[in-house]
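The chain that follows stands alone, in the form predicted on its own, written as structure tokens.
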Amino acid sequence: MKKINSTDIDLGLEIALTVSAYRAAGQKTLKIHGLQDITREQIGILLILSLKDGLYQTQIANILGKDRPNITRMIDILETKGFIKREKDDSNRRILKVYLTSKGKEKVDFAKPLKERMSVAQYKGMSDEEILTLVSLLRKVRKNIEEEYDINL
């Protein structure tokens, strides 16, 4: 068996191609279910939010791989639309935490069936073998570019 040259194939491309069908699906797919008071970006944040509430800002830019200002905006565009809201840390005052209202809440159990769709749809025709080897593969990518140019995601 031949050995793959690391030039023959590009994985970055491979990955921004199904990032990019992975976010249209996901904006079409808000459209269809009349959920057009919020973008794709912007339902991302609740549901890392309700995974995780209480997140400062910094983790949700690296989680979503977006830059500060560009998080700082959604977030003030969520807290006016009344689906999170933002408090002081405890231990620093001067950071601050984002959490889900009640409102938010409901906005995400909503989304998560539609979610939900999204994954079968992603791993259709995929065995639960191909489903984990692909997962430890993408997290073993990931792992190494961030040990190679010193990024902690």
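Worth saying up front: this structure is predicted, and the values here are computed from it rather than measured. Think of the rigid core as the biggest set of C-alphas that the two forms share within 1.5 Å after superposition. Positions refer to the first chain, counted from 1. Compared with the form predicted in complex with the DNA:
Core-superposed comparison between these two forms: the C-alpha position of Asn144 differs by no less than 2 Å. The Cα position of Lys28 differs by less than 2 Å between these two forms after fitting on the rigid core. Annotation for Asn70: C-alpha shift of 2 angstroms or more between these two forms, rigid core superposed.
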Given for the second form:
2 protein chains.
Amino acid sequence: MKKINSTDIDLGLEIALTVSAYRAAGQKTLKIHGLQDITREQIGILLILSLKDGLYQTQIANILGKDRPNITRMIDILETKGFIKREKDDSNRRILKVYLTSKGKEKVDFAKPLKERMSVAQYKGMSDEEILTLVSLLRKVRKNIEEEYDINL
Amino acid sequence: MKKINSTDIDLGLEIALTVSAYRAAGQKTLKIHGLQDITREQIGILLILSLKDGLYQTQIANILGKDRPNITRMIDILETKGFIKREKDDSNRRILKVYLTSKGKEKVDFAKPLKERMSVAQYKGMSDEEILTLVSLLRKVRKNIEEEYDINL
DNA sequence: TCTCAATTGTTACCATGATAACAATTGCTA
DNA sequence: TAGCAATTGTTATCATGGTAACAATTGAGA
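Mind pulling up the form predicted in complex with the DNA next to the form predicted on its own we just looked at?
Time for the whole complex; same chain goes first.
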């Protein structure tokens, strides 16, 4: 039983390392299943659209916590590859609504079980209560930082 | 009181959003304090070296969970800006040991209190036990993923 | 000793994270 | 209604995340 002192912990680093693990796992999964034509981040966009098609770019950016320039770039790539299409909205000509194509729907159907596997694996040996505790504490830390530094993501 | 179901949570997204908050807070802090000549990630390297000077690049990469190409690039930048210097090691001519310059030490001395402020702020309203629980659960998730996907960071 | 695999740092390449600045559009308000 | 601020998407720029491939070096084993 190792004893940890909370002041010895670099929580930011711990979280960054966890993100690295997710990324590595995601990329390995894509490679194993032959999904070389798309990235983990791009699939994130397709997954969002599979839940709610026709979101416009800023909405996608907000959901995923990314900037608009990033979304523009990724959507460019996804459109070039034929996974999504952009459509102008007559009621507000500033926005571009984004829709999955049939090719995009196929891709997301293929990818969903892979994500599901990770969802299950990450919680191995953890109770439902522990999971909720983890998320709750994580959100608290995030809220603390956002308030202290006046950040609105 | 909102009731959350663990299957409704996208933990990967939660963690990614938390990282975004850290990044935004860090960058905002750097800007406010006029540290426009360096980034949060670069300061991370300086901080590591302030704890243990003379590490070689792969060691730094392992500590920070980054790839060697990334470290090469960042060290290039830090060396160009005069914050660190590389030195060959005669006992092993493959490695390059990295040392803080006096300019680098100044920078890290300036940055340390800023990091300290974030360390305190992030835990606002949390008990020591909660902090340890959070880290413990976070590490468990990371370990689960690393084992399931055979990842060695 | 010779050979070959592993390690270290590098380069090249692509995708993402982030900021600043811009045009087009919308909407508030004086 | 005229003007101006806010919103949306885009472009350009720099830094980081990640992979593949490479040269130099090291080290272990035949």
